[in-house]
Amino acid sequence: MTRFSKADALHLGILAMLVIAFFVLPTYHVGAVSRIMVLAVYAIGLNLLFGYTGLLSLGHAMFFAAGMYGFGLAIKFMAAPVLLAFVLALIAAAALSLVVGLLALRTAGVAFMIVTLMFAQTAYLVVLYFGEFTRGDEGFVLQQAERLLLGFDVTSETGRYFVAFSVFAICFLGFARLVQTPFGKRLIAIRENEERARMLGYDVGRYKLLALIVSGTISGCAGALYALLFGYVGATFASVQYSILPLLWVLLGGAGTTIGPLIGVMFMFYLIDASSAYTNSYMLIAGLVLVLLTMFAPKGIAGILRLRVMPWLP
């Protein structure tokens, strides 16, 4: 088999396991693979900017929120239809990541990681002012007639599962072939040597441009998928908690390969998981255990499997 059929073969392989999964799985972690599937695709925008772009951002929350406020307020105020409401989603998550990008990638490096996490505590503190809309840190709840998609109820078990899986298919079947492209070899050799792919007459900036914008709006798109199938939109998605926690899902998945964020978003979700059962400082065990994979596997799950057994891997 070529680099390619190998890697179409994994992909594949993974989705197959996702549906064989909804059918032999028990109902509670029926409902924690829905909600690891649409925090993947979260994932999976981060990863395309730090991961393959080299860019690292410490804001990305903004974008999730701009997503799901998109879907949450067209749907409460604007009686928008779901697909209407998602699409208004990603232009919201299209536009804001178009206005923070021509302002942060004036600068580079650490002062990119502030740039984009004072963009990102602005929007946070801009949804707070809004409370009157926004509801604030309480939130508000979309009711259950609000989110029938073409008639079909997407709060059922198998509604959630599914309308989770086919997004979650879409985005990651979608960067998977993207980062085989040129676009997407062309980010590579930006993260690799800026300088030396400036030398050789790619535009990085509009690049870099590009990639903010794709990644934002994948990010958002998880945002209203959110918003959609789980019926909550609150400021604390919108909070920096929010943009570290899709980082680390990508550094312990591994950063750079197409599979690391569902790896790196399921690790954390069963980890924290199993952890919270037997004490209340959970995340203690959750931050001991990411120590000790950053020591011994710095390029992360996925990154360490690439390395010994799957030099293929994309």
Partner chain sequence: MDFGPHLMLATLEGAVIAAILVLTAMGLSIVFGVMRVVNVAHGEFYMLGAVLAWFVTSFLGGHPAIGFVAAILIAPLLVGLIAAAADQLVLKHIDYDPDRTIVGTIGILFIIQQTTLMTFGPEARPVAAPFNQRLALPWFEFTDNGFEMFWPWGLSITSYKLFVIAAALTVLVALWLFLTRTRIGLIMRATQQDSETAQAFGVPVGLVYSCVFGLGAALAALGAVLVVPIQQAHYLMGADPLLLSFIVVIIGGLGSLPGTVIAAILIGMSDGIISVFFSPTLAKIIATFLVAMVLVFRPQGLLGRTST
Given for the second form:
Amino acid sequence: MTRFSKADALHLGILAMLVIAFFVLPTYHVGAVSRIMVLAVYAIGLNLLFGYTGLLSLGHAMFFAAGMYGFGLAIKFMAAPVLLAFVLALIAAAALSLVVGLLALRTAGVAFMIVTLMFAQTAYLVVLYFGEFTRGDEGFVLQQAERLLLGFDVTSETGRYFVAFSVFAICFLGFARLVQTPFGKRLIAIRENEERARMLGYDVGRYKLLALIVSGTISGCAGALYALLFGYVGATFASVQYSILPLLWVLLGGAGTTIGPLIGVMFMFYLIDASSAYTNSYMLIAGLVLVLLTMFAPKGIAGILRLRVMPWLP
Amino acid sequence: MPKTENGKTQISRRGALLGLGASAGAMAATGVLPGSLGFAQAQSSAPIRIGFQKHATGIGAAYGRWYDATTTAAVKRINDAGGINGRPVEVITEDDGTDPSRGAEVLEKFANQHECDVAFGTLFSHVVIGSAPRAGELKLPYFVVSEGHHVASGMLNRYTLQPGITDVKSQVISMAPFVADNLGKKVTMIFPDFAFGHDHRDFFSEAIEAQGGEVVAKIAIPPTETTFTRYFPSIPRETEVIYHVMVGPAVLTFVKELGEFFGPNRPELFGFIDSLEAVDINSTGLEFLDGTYFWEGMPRYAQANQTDAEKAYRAAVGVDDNGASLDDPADVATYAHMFGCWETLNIIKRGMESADYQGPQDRTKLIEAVEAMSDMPESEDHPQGAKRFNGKTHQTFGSQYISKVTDGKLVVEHVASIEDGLYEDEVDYTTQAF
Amino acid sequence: MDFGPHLMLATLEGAVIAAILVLTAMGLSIVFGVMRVVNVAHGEFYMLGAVLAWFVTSFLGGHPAIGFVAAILIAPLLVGLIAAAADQLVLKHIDYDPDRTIVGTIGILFIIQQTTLMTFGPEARPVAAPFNQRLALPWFEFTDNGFEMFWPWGLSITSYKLFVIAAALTVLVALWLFLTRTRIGLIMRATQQDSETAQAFGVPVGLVYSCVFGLGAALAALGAVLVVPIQQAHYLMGADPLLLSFIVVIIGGLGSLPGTVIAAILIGMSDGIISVFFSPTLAKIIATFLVAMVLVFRPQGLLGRTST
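Form predicted on its own done; form predicted in complex with its partner chain now:
Below, the chain from earlier opens the complete complex, with every other chain and molecule after it.
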């Protein structure tokens, strides 16, 4: 039981720190942390599939975009209220994950990477092809008046922060719970040894499909949340770059840990933000840090913590 | 490569900061203002801070470098003439990576971290559209130099303005009469398959029909494409004019392959110089362009009838008569667009002066002052030519140039007037609350 | 244009794309096959090849052919050395762990890209082709007057594009001879099949890995030198070749060099040929989707063995 409560305390502690952060941080950083929490939700989505199930997707941007466009188009063309649009976004992401899962899960390993990559590329081109509705690469804006959540203004610093916080908290805690359930443990078993899991009588295919659907839906949730809080929907978020970024965040933060995604996003954001204050060639610094980090912190930041300080880290 | 990207931008950022710090210090020391006001004086002589959203990395980097050079030159000129309301101007440069998400973050940095008075500068439409909602929420005036139709279409908000450069809709409309009268009535359009290309397709098709012409084929090229020959067979034989607006690094390939496709018998060609900004028109492979026509926002090559204002501007931004850097003749400027930075900064200055701008509390007064502007005569503040600003749509209108490639130079053949590019208002931002 | 000549034009253009792709993908395939790592920086080695070609040709001046020949010798060699150094400095120390290699090579990608931006600049820069004649092509058709030859409007290719196809074939043959007929090739193949046993037999696996990594990068750079007179050197040009060669390697079947060749031709050509039938973006969508479906129904790739 101590193991369990320690982890629980850590998760609640992190959430408490995020609440305190709102009151102590300067305005700019409050905005930055709002964005970090949204992107961390995206990273949590990928972490479930990659970190826990061992399936490396290089196409998660399509799920993020499905949520983003599901939400944005519902508001733009159906004038849907925010909550309904959000539900539609989740349905869109879940449906896409289901279809992609049924096809892509026929493959494994590197073939799975490539299939997801190419499906995502297809999705990106579809967004451009239907430019009449999506405005292609340029994207479109959701007006402030269209972004009222049950009459609550999410475009103020406070509103944005706490909406981001609430969704993050639900995903973060839900995810921490999920990986403790038998379902989560079976996913880890599949990651560790798929053959063995199959021999033990688990329907490996079904678990993988479920993991992909949950993962894709969480990513879509992040996409919808981004559109809601920042008022912009654009094809950039469907591009390959936004499939690679969450992978980088998860690997940096620590794949297969509950706190890794948040740490990874925060680390990468502030690495670029801080180094760009000193030099224009901040990408050079970011590149060097990535190389050094992978050389000296093999399992990501949370992986180091687990190794050195907190062996109980979930 | 004697001049590196890094060297240049670092000099501009640090140089601007140091120089401005020094000049602010000098002003305080020499007592430009009476010394008896104490704190109030110290506050009012603090620099006006303009956040410059720069495409330093990513696909827009070639533009970013020249937008930076123009901005630095314009700010130097403003400061040499006493600054704005007696205060020096300081430019804070942040890289937006030509990415809409980072663009929005950079605006937050300007508003909340650097405490800028206004934000300014960006070109790529997706960065503008991604950033504009945040500008509205942060109540930070956001002056864009993008030539997109996003401002005038009503998609953005009252805090976003485009007073320094004509938008694509106006540019395209004003080209149609010349194309129909001089080049041909049957037009094939080749454009990138994204919003910028679609704007060209829609606005030009309508405009050429009004001139009695028609678009016989519309060929949309996927933006990820790097080779083009296989799309050219779709050009109908009856085509009299090819209208092309490709952008991005693959543009040279496009032109080269078009030349190889047609060989000696080509139809007339009309293109937007956006394709060849920062590219020497005499590069290998571009021989095919000889005798073809281009839209230019501002003539790259110094013309025979060059005005004094244009001459002064060209010298100030460090560009020679061929549109290349004074230091390196191979380093070609983005001359058809970058004047927008110069003119926008001068409009910010005039707006702040007429609003008696003191600080962020006066931001709405600044916007109202700019909205009140209308005709601006050609001058050193407006070297590209006269402008007519529409305060309701937040969009400016100016003359457009059509140049012909003649002996390896772009020679202006026709100047479209402001009236040629006017269209009905699609929005009235002045009715929106701040 | 009529259907027949259009299809022929698209096929020829597809062949040029395939020729470049086959070299780039071959580089990735060898690295992937021997070292089992995903090299995300592969596209940047390609870009470096193009950029170095520009530096070499503009430094030498004179007739374009002089610069081109120099570039084709110097650029791949330099890029190969840079890659081998990266292998020694970074990849060796992370034990070629798959996940860590992804992060590490993304880091290398950032470093190469930013360094190029700082030295070469953000512009697209052309390199002159050593020779470039437009060759109009004939077409044959049965008409009322019997079998006739005519010269369709627009049906042409350039001598340089034909040279690219020939050069790619030559390099492929040389590579095949190198891998099958030389001692170093044998050592590489032995390492690929079983690195532990190879080590036991005294093969310096670490050195082999560096050579392989360098060779892979050099092949990418060679493809880039060939392409740069057609396209231009630009600091962001690496992304597309990376994705395409990655796709080619997997579709071909991991570690199967013939499979890589077949997949490169398939993907290079399909892109061109499908574009004859559909509007350009739709054609791209269909081509991408179809290639993905090949993998869905044949996860091991075209010539791959079932156990991957």
